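One chain is shown next in C-alpha coordinates, namely the form predicted alone.
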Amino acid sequence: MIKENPKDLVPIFFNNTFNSYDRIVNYTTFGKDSFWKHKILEQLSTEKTVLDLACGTGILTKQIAEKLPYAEITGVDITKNYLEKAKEKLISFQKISFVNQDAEKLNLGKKFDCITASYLPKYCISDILIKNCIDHLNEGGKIILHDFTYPKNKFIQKLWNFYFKVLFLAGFFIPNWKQVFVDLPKLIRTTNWVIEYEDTMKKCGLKTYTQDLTYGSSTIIVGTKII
(Lines of atoms letter the chains of each structure in order from A and count residues from 1; the text may use other names and numbers.)
(Lines give C-alpha, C1' and ligand atoms only; values in the text may rest on other atoms or scores of the structure.)
Protein backbone atom coordinates (compact mmCIF):
# COMPACT_ATOMS: atom_id res chain seq x y z
CA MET A 1 0.00 0.00 0.00
CA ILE A 2 3.05 2.28 -0.30
CA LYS A 3 1.99 5.64 -1.67
CA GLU A 4 3.88 7.55 -4.35
CA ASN A 5 4.53 10.24 -1.72
CA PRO A 6 5.70 8.74 1.61
CA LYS A 7 4.01 11.63 3.41
CA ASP A 8 0.65 10.16 2.38
CA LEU A 9 1.35 7.39 4.88
CA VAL A 10 1.35 9.78 7.84
CA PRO A 11 -2.45 9.83 8.42
CA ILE A 12 -2.59 6.06 7.85
CA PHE A 13 0.15 5.42 10.40
CA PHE A 14 -0.65 7.99 13.03
CA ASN A 15 -4.35 8.93 13.22
CA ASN A 16 -5.34 6.10 15.57
CA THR A 17 -2.07 5.05 17.21
CA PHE A 18 -1.37 7.91 19.61
CA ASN A 19 -2.56 6.14 22.78
CA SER A 20 -0.32 3.10 22.26
CA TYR A 21 2.62 4.76 20.49
CA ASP A 22 5.01 5.02 23.45
CA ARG A 23 4.60 1.36 24.38
CA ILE A 24 4.76 0.06 20.80
CA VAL A 25 7.87 2.04 19.82
CA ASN A 26 9.63 0.83 22.96
CA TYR A 27 8.66 -2.83 22.59
CA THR A 28 9.15 -3.12 18.82
CA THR A 29 12.63 -1.56 18.93
CA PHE A 30 13.60 -3.68 21.98
CA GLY A 31 14.20 -0.45 23.89
CA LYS A 32 16.60 0.86 21.23
CA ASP A 33 14.40 3.91 20.67
CA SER A 34 15.61 5.18 24.04
CA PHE A 35 19.23 4.49 23.07
CA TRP A 36 18.84 6.29 19.74
CA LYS A 37 17.28 9.31 21.40
CA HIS A 38 20.14 9.34 23.90
CA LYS A 39 22.50 9.64 20.94
CA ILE A 40 20.53 12.70 19.82
CA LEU A 41 20.83 14.17 23.32
CA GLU A 42 24.60 13.68 23.23
CA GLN A 43 24.71 16.36 20.54
CA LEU A 44 23.11 18.92 22.88
CA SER A 45 25.04 20.98 25.41
CA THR A 46 24.22 24.64 26.14
CA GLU A 47 21.41 25.38 23.68
CA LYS A 48 18.90 27.96 24.90
CA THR A 49 16.22 27.29 22.28
CA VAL A 50 15.32 23.93 20.70
CA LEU A 51 12.77 23.04 18.04
CA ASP A 52 11.62 19.41 18.06
CA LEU A 53 10.00 18.57 14.72
CA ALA A 54 7.56 15.64 14.47
CA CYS A 55 7.55 15.63 18.25
CA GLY A 56 4.72 13.10 18.34
CA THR A 57 3.75 12.21 21.90
CA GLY A 58 6.72 14.17 23.23
CA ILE A 59 9.17 11.38 24.07
CA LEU A 60 12.23 13.23 22.78
CA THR A 61 10.78 16.63 23.71
CA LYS A 62 10.65 15.61 27.36
CA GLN A 63 14.20 14.25 27.33
CA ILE A 64 15.47 17.50 25.81
CA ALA A 65 13.67 19.49 28.51
CA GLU A 66 15.22 17.33 31.22
CA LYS A 67 18.73 17.75 29.79
CA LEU A 68 18.29 21.50 29.15
CA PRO A 69 15.97 22.64 31.97
CA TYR A 70 16.42 26.34 31.20
CA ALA A 71 15.90 26.07 27.45
CA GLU A 72 12.79 27.22 25.61
CA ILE A 73 11.53 24.19 23.66
CA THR A 74 8.95 24.11 20.87
CA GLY A 75 7.40 20.85 19.75
CA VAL A 76 5.84 20.73 16.28
CA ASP A 77 3.71 17.95 14.83
CA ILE A 78 1.30 17.59 11.91
CA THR A 79 -1.00 15.15 13.74
CA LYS A 80 -3.33 16.79 16.25
CA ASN A 81 -4.01 13.61 18.25
CA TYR A 82 -0.31 13.11 18.91
CA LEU A 83 0.16 16.76 19.79
CA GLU A 84 -2.69 16.66 22.31
CA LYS A 85 -1.13 13.56 23.86
CA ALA A 86 2.20 15.38 24.18
CA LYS A 87 0.53 18.40 25.81
CA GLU A 88 -1.21 16.11 28.28
CA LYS A 89 1.99 14.25 29.18
CA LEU A 90 4.22 17.32 29.48
CA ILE A 91 1.80 19.76 31.09
CA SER A 92 4.17 20.28 34.04
CA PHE A 93 7.00 21.53 31.77
CA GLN A 94 6.40 25.26 31.60
CA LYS A 95 9.15 25.97 29.06
CA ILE A 96 7.66 23.66 26.40
CA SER A 97 5.15 24.94 23.87
CA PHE A 98 3.47 23.02 21.06
CA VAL A 99 2.47 24.00 17.53
CA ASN A 100 0.35 22.07 15.02
CA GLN A 101 2.23 22.57 11.73
CA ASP A 102 3.58 20.65 8.76
CA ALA A 103 7.41 20.56 8.94
CA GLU A 104 7.58 21.10 5.17
CA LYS A 105 5.52 24.30 5.56
CA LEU A 106 7.19 25.47 8.75
CA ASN A 107 6.59 29.12 9.60
CA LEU A 108 7.24 29.98 13.24
CA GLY A 109 8.73 33.44 12.84
CA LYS A 110 11.67 32.71 15.14
CA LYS A 111 15.04 30.95 15.14
CA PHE A 112 16.50 28.22 17.31
CA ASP A 113 19.91 27.03 18.50
CA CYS A 114 19.04 23.43 17.60
CA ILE A 115 16.42 21.61 15.55
CA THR A 116 15.78 17.91 16.17
CA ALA A 117 13.65 15.43 14.24
CA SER A 118 13.30 11.73 15.02
CA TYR A 119 11.55 9.45 12.49
CA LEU A 120 10.66 12.40 10.24
CA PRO A 121 13.23 12.44 7.37
CA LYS A 122 11.87 9.45 5.42
CA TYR A 123 8.51 11.18 4.97
CA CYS A 124 9.84 14.52 3.68
CA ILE A 125 11.65 15.97 0.67
CA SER A 126 15.16 16.81 1.83
CA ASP A 127 15.47 20.11 -0.07
CA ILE A 128 12.24 21.44 1.41
CA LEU A 129 12.80 20.28 4.98
CA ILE A 130 16.42 21.43 5.21
CA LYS A 131 15.62 24.84 3.71
CA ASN A 132 12.86 25.33 6.28
CA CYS A 133 15.18 24.23 9.07
CA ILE A 134 17.97 26.59 7.99
CA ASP A 135 15.46 29.47 7.88
CA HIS A 136 14.68 28.71 11.53
CA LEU A 137 18.27 28.11 12.67
CA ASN A 138 20.63 30.50 14.44
CA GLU A 139 24.22 30.90 13.25
CA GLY A 140 26.29 28.05 14.68
CA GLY A 141 23.13 26.05 15.32
CA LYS A 142 22.58 22.35 14.63
CA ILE A 143 20.05 20.26 12.75
CA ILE A 144 19.89 16.72 14.15
CA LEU A 145 17.99 14.17 12.08
CA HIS A 146 17.32 10.56 13.06
CA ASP A 147 15.41 7.76 11.38
CA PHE A 148 15.32 4.07 10.53
CA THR A 149 17.67 2.73 7.86
CA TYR A 150 17.86 -0.60 6.04
CA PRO A 151 20.99 -2.47 7.19
CA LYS A 152 23.76 -3.00 4.62
CA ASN A 153 25.05 -6.25 6.14
CA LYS A 154 23.37 -9.23 4.41
CA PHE A 155 23.04 -11.29 7.58
CA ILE A 156 21.51 -8.37 9.51
CA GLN A 157 19.16 -7.79 6.56
CA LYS A 158 17.85 -11.35 6.91
CA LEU A 159 17.22 -10.85 10.63
CA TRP A 160 15.60 -7.49 9.92
CA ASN A 161 13.31 -8.97 7.24
CA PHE A 162 12.34 -11.88 9.48
CA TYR A 163 11.54 -9.53 12.36
CA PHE A 164 9.13 -7.50 10.26
CA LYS A 165 7.39 -10.73 9.23
CA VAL A 166 6.86 -11.37 12.93
CA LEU A 167 5.52 -7.83 13.35
CA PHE A 168 3.18 -8.40 10.40
CA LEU A 169 1.65 -11.34 12.25
CA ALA A 170 1.51 -9.31 15.46
CA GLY A 171 -0.49 -6.69 13.55
CA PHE A 172 -3.49 -9.04 13.47
CA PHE A 173 -3.65 -8.69 17.25
CA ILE A 174 -3.00 -4.92 17.24
CA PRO A 175 -5.37 -3.67 14.50
CA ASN A 176 -4.38 0.01 14.75
CA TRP A 177 -0.79 -0.95 13.95
CA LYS A 178 -1.41 -3.59 11.27
CA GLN A 179 -0.92 -1.25 8.29
CA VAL A 180 2.18 0.28 9.88
CA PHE A 181 3.80 -3.14 10.12
CA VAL A 182 2.93 -3.76 6.44
CA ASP A 183 4.08 -0.47 4.91
CA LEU A 184 6.88 0.69 7.21
CA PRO A 185 9.45 -1.97 6.19
CA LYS A 186 8.72 -1.27 2.50
CA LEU A 187 9.30 2.44 3.07
CA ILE A 188 12.54 1.88 4.99
CA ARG A 189 13.90 -0.44 2.27
CA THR A 190 13.19 2.05 -0.52
CA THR A 191 14.16 5.36 1.05
CA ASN A 192 17.56 6.94 0.43
CA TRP A 193 17.04 9.60 3.06
CA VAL A 194 20.57 9.47 4.51
CA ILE A 195 22.28 10.19 1.19
CA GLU A 196 19.68 12.76 0.18
CA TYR A 197 19.81 14.75 3.42
CA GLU A 198 23.59 14.60 3.70
CA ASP A 199 23.93 15.92 0.13
CA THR A 200 21.34 18.64 0.74
CA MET A 201 23.02 19.76 3.96
CA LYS A 202 26.40 20.02 2.24
CA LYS A 203 24.92 21.96 -0.68
CA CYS A 204 23.43 24.39 1.84
CA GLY A 205 26.83 24.95 3.43
CA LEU A 206 26.30 22.88 6.57
CA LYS A 207 29.10 20.88 8.15
CA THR A 208 27.82 17.30 8.43
CA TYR A 209 28.40 14.36 10.71
CA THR A 210 26.76 10.95 10.20
CA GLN A 211 26.56 8.06 12.66
CA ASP A 212 25.08 4.62 11.94
CA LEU A 213 23.53 2.90 14.96
CA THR A 214 22.52 -0.64 15.96
CA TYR A 215 24.03 -2.58 13.06
CA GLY A 216 22.88 -0.01 10.53
CA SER A 217 19.19 -0.13 11.43
CA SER A 218 19.15 3.52 12.42
CA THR A 219 21.16 6.63 11.53
CA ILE A 220 21.76 10.13 12.88
CA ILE A 221 22.86 13.06 10.72
CA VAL A 222 24.02 16.32 12.29
CA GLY A 223 24.30 19.46 10.18
CA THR A 224 25.93 22.53 11.73
CA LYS A 225 25.35 26.03 10.41
CA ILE A 226 28.89 27.38 10.24
CA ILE A 227 29.39 30.91 11.57
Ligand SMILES: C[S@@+](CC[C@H](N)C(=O)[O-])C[C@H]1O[C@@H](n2cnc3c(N)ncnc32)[C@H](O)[C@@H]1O
Second form
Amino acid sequence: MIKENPKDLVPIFFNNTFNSYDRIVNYTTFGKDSFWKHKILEQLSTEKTVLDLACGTGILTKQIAEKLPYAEITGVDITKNYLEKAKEKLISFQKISFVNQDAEKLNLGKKFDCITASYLPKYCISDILIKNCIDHLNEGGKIILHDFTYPKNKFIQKLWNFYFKVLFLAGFFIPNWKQVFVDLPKLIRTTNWVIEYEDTMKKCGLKTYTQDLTYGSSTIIVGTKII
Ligand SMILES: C[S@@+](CC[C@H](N)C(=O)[O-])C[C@H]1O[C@@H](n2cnc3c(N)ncnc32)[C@H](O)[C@@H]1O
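Can I have the other form now, the form predicted in complex with the named molecule, not the form predicted alone?
Whole complex next, starting from this chain.
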Protein backbone atom coordinates (compact mmCIF):
# COMPACT_ATOMS: atom_id res chain seq x y z
CA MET A 1 0.00 0.00 0.00
CA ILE A 2 1.25 3.51 -0.84
CA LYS A 3 1.38 5.47 2.39
CA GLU A 4 0.25 9.09 2.38
CA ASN A 5 3.78 10.33 2.84
CA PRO A 6 6.29 8.86 0.35
CA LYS A 7 8.96 9.28 3.01
CA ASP A 8 7.33 6.41 4.95
CA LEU A 9 8.48 4.12 2.13
CA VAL A 10 12.16 4.94 2.69
CA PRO A 11 12.79 2.46 5.58
CA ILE A 12 10.61 -0.16 3.84
CA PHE A 13 12.63 0.13 0.62
CA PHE A 14 16.10 0.66 2.00
CA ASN A 15 16.63 -1.00 5.39
CA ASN A 16 17.34 -4.44 3.91
CA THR A 17 18.36 -3.87 0.30
CA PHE A 18 21.83 -2.33 0.66
CA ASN A 19 23.78 -5.51 -0.18
CA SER A 20 22.13 -6.11 -3.55
CA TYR A 21 21.29 -2.50 -4.51
CA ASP A 22 24.11 -1.94 -7.03
CA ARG A 23 23.28 -5.11 -8.97
CA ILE A 24 19.51 -4.63 -8.83
CA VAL A 25 19.58 -1.01 -10.01
CA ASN A 26 21.84 -1.97 -12.91
CA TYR A 27 19.81 -5.03 -14.03
CA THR A 28 16.33 -3.59 -13.48
CA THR A 29 17.09 -0.42 -15.46
CA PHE A 30 18.86 -2.44 -18.21
CA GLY A 31 22.01 -0.43 -17.50
CA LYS A 32 20.16 2.87 -18.02
CA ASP A 33 21.10 3.91 -14.49
CA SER A 34 24.70 4.34 -15.73
CA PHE A 35 23.49 6.40 -18.69
CA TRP A 36 21.37 8.62 -16.41
CA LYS A 37 24.28 9.12 -14.03
CA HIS A 38 26.46 9.98 -17.04
CA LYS A 39 23.93 12.74 -17.90
CA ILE A 40 24.26 14.07 -14.33
CA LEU A 41 28.05 14.02 -14.61
CA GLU A 42 27.87 15.99 -17.90
CA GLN A 43 26.64 18.93 -15.80
CA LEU A 44 29.85 18.95 -13.70
CA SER A 45 33.06 20.64 -14.83
CA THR A 46 35.23 22.64 -12.42
CA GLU A 47 33.37 22.27 -9.11
CA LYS A 48 35.65 22.12 -6.07
CA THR A 49 33.03 20.97 -3.58
CA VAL A 50 30.13 18.62 -4.25
CA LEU A 51 27.37 17.36 -1.96
CA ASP A 52 25.76 14.09 -3.08
CA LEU A 53 22.43 13.84 -1.28
CA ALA A 54 20.91 10.37 -0.78
CA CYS A 55 24.25 8.94 -1.87
CA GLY A 56 23.09 5.40 -1.05
CA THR A 57 25.88 2.90 -1.71
CA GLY A 58 27.93 5.64 -3.37
CA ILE A 59 27.51 4.78 -7.06
CA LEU A 60 27.21 8.41 -8.15
CA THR A 61 29.54 9.67 -5.40
CA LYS A 62 32.35 7.50 -6.80
CA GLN A 63 31.74 8.68 -10.35
CA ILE A 64 31.84 12.32 -9.21
CA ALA A 65 35.14 11.66 -7.40
CA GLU A 66 36.58 10.09 -10.55
CA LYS A 67 35.47 12.99 -12.74
CA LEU A 68 36.61 15.69 -10.26
CA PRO A 69 39.66 14.13 -8.52
CA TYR A 70 40.55 17.41 -6.73
CA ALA A 71 37.06 18.08 -5.40
CA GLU A 72 35.99 17.61 -1.78
CA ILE A 73 32.87 15.43 -1.88
CA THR A 74 30.34 14.83 0.87
CA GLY A 75 27.84 11.97 0.66
CA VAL A 76 24.72 12.22 2.82
CA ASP A 77 22.15 9.50 3.40
CA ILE A 78 19.38 8.85 5.92
CA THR A 79 19.83 5.03 5.85
CA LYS A 80 22.79 3.85 7.95
CA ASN A 81 23.16 0.50 6.13
CA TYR A 82 23.49 2.20 2.75
CA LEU A 83 25.95 4.73 4.11
CA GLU A 84 28.10 1.99 5.69
CA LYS A 85 28.17 0.18 2.35
CA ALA A 86 29.30 3.39 0.62
CA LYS A 87 32.04 3.95 3.22
CA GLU A 88 33.28 0.37 2.79
CA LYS A 89 33.29 0.58 -1.04
CA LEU A 90 34.93 4.01 -1.26
CA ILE A 91 37.46 3.68 1.56
CA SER A 92 40.33 4.48 -0.82
CA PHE A 93 38.83 7.84 -1.86
CA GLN A 94 40.33 10.24 0.66
CA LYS A 95 38.42 13.28 -0.56
CA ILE A 96 35.02 11.74 0.13
CA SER A 97 33.37 12.01 3.53
CA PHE A 98 30.01 10.63 4.59
CA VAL A 99 27.34 11.99 6.90
CA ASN A 100 24.21 10.25 8.20
CA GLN A 101 21.51 12.94 7.91
CA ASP A 102 18.01 13.50 6.63
CA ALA A 103 18.17 15.75 3.55
CA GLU A 104 15.00 17.44 4.80
CA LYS A 105 16.81 18.43 8.00
CA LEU A 106 20.16 19.10 6.39
CA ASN A 107 22.64 20.95 8.55
CA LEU A 108 26.24 20.57 7.42
CA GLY A 109 27.52 24.04 8.31
CA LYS A 110 29.17 24.56 4.95
CA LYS A 111 28.36 25.38 1.33
CA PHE A 112 29.04 23.54 -1.91
CA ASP A 113 29.55 24.39 -5.59
CA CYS A 114 27.16 21.66 -6.62
CA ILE A 115 24.50 19.47 -5.00
CA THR A 116 23.40 16.23 -6.69
CA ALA A 117 20.51 13.96 -5.73
CA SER A 118 19.71 10.84 -7.73
CA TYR A 119 16.45 9.04 -6.82
CA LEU A 120 15.74 11.37 -3.88
CA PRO A 121 13.20 13.98 -5.09
CA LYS A 122 10.10 11.74 -5.07
CA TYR A 123 10.54 10.99 -1.33
CA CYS A 124 10.82 14.63 -0.26
CA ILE A 125 8.78 17.81 -0.09
CA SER A 126 10.13 20.16 -2.74
CA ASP A 127 9.86 23.36 -0.66
CA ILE A 128 11.86 21.82 2.20
CA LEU A 129 14.51 20.09 0.10
CA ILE A 130 15.17 23.07 -2.17
CA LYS A 131 15.36 25.51 0.74
CA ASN A 132 17.93 23.23 2.42
CA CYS A 133 19.89 22.90 -0.81
CA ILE A 134 19.95 26.67 -1.39
CA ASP A 135 21.19 27.20 2.20
CA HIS A 136 24.09 24.82 1.37
CA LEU A 137 24.86 26.19 -2.12
CA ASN A 138 27.52 28.74 -3.11
CA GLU A 139 26.58 31.64 -5.41
CA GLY A 140 26.57 30.40 -9.01
CA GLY A 141 26.25 26.82 -7.76
CA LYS A 142 23.99 24.13 -9.22
CA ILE A 143 21.44 21.71 -7.83
CA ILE A 144 21.06 18.60 -10.02
CA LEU A 145 18.02 16.47 -9.28
CA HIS A 146 17.35 13.14 -10.96
CA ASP A 147 14.59 10.59 -10.48
CA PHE A 148 12.19 8.20 -12.19
CA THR A 149 9.18 9.59 -14.03
CA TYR A 150 6.09 7.96 -15.49
CA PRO A 151 6.35 8.15 -19.30
CA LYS A 152 3.75 10.37 -20.99
CA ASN A 153 3.49 8.35 -24.20
CA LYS A 154 0.59 5.83 -23.94
CA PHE A 155 2.44 3.05 -25.74
CA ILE A 156 5.54 3.47 -23.54
CA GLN A 157 3.24 3.52 -20.50
CA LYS A 158 1.90 0.10 -21.50
CA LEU A 159 5.44 -1.31 -21.81
CA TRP A 160 6.41 0.34 -18.51
CA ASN A 161 3.38 -1.14 -16.68
CA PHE A 162 4.04 -4.57 -18.18
CA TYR A 163 7.67 -4.37 -17.10
CA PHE A 164 6.71 -3.62 -13.50
CA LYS A 165 4.36 -6.64 -13.56
CA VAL A 166 7.38 -8.75 -14.53
CA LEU A 167 9.38 -7.18 -11.68
CA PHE A 168 6.50 -7.89 -9.31
CA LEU A 169 6.79 -11.60 -10.20
CA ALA A 170 10.59 -11.42 -9.89
CA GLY A 171 10.02 -10.12 -6.35
CA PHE A 172 8.87 -13.59 -5.27
CA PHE A 173 12.44 -14.78 -5.91
CA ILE A 174 14.15 -11.73 -4.34
CA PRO A 175 12.19 -11.27 -1.08
CA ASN A 176 14.09 -8.16 0.09
CA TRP A 177 12.94 -6.35 -3.07
CA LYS A 178 9.35 -7.64 -3.22
CA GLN A 179 7.76 -4.60 -1.54
CA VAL A 180 9.88 -2.21 -3.62
CA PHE A 181 8.55 -3.77 -6.83
CA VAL A 182 4.98 -3.39 -5.48
CA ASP A 183 5.14 0.19 -4.19
CA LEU A 184 7.71 1.84 -6.46
CA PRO A 185 5.58 1.84 -9.65
CA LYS A 186 2.62 3.29 -7.69
CA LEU A 187 4.84 6.03 -6.31
CA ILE A 188 6.30 6.85 -9.74
CA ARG A 189 2.80 6.97 -11.31
CA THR A 190 1.47 9.36 -8.68
CA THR A 191 4.42 11.65 -7.98
CA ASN A 192 4.45 15.15 -9.45
CA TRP A 193 8.04 15.74 -8.45
CA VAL A 194 9.15 17.35 -11.73
CA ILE A 195 6.47 20.07 -11.73
CA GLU A 196 6.76 20.63 -7.98
CA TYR A 197 10.57 21.02 -8.00
CA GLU A 198 10.56 23.18 -11.14
CA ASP A 199 8.00 25.49 -9.52
CA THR A 200 9.87 25.63 -6.22
CA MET A 201 13.21 26.30 -7.91
CA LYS A 202 11.72 29.11 -10.00
CA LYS A 203 9.98 30.60 -6.94
CA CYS A 204 13.37 30.60 -5.19
CA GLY A 205 14.97 32.48 -8.08
CA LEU A 206 16.95 29.59 -9.57
CA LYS A 207 17.43 29.31 -13.32
CA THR A 208 16.10 25.87 -14.31
CA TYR A 209 16.77 23.42 -17.08
CA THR A 210 14.83 20.13 -17.43
CA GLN A 211 15.82 17.11 -19.49
CA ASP A 212 13.59 14.04 -20.07
CA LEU A 213 15.57 10.84 -20.56
CA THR A 214 14.85 7.39 -22.02
CA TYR A 215 11.32 7.94 -23.35
CA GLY A 216 10.38 9.97 -20.29
CA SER A 217 11.16 7.21 -17.79
CA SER A 218 13.52 9.47 -15.88
CA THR A 219 14.16 13.20 -15.67
CA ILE A 220 16.94 15.56 -14.64
CA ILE A 221 16.33 19.10 -13.40
CA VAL A 222 19.25 21.50 -13.03
CA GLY A 223 18.71 24.63 -10.96
CA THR A 224 21.42 27.31 -10.92
CA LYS A 225 21.77 29.91 -8.19
CA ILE A 226 22.28 33.07 -10.23
CA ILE A 227 25.03 35.42 -8.96
C1 LIG B 1 17.53 4.42 -4.63
S2 LIG B 1 18.71 4.92 -3.48
C3 LIG B 1 19.75 5.93 -4.52
C4 LIG B 1 21.16 5.99 -4.10
C5 LIG B 1 22.07 6.77 -5.01
N6 LIG B 1 21.69 8.16 -5.10
C7 LIG B 1 22.12 6.18 -6.38
O8 LIG B 1 21.73 6.86 -7.32
O9 LIG B 1 22.56 5.05 -6.52
C10 LIG B 1 17.80 6.16 -2.60
C11 LIG B 1 18.52 6.62 -1.36
O12 LIG B 1 17.83 7.75 -0.85
C13 LIG B 1 18.00 7.76 0.54
N14 LIG B 1 17.05 8.71 1.10
C15 LIG B 1 15.71 8.71 0.99
N16 LIG B 1 15.18 9.76 1.65
C17 LIG B 1 16.21 10.44 2.19
C18 LIG B 1 16.32 11.63 2.96
N19 LIG B 1 15.23 12.32 3.34
N20 LIG B 1 17.55 12.08 3.30
C21 LIG B 1 18.65 11.39 2.92
N22 LIG B 1 18.62 10.26 2.21
C23 LIG B 1 17.42 9.79 1.83
C24 LIG B 1 17.77 6.30 0.91
O25 LIG B 1 18.27 6.00 2.17
C26 LIG B 1 18.52 5.59 -0.23
O27 LIG B 1 19.84 5.30 0.14
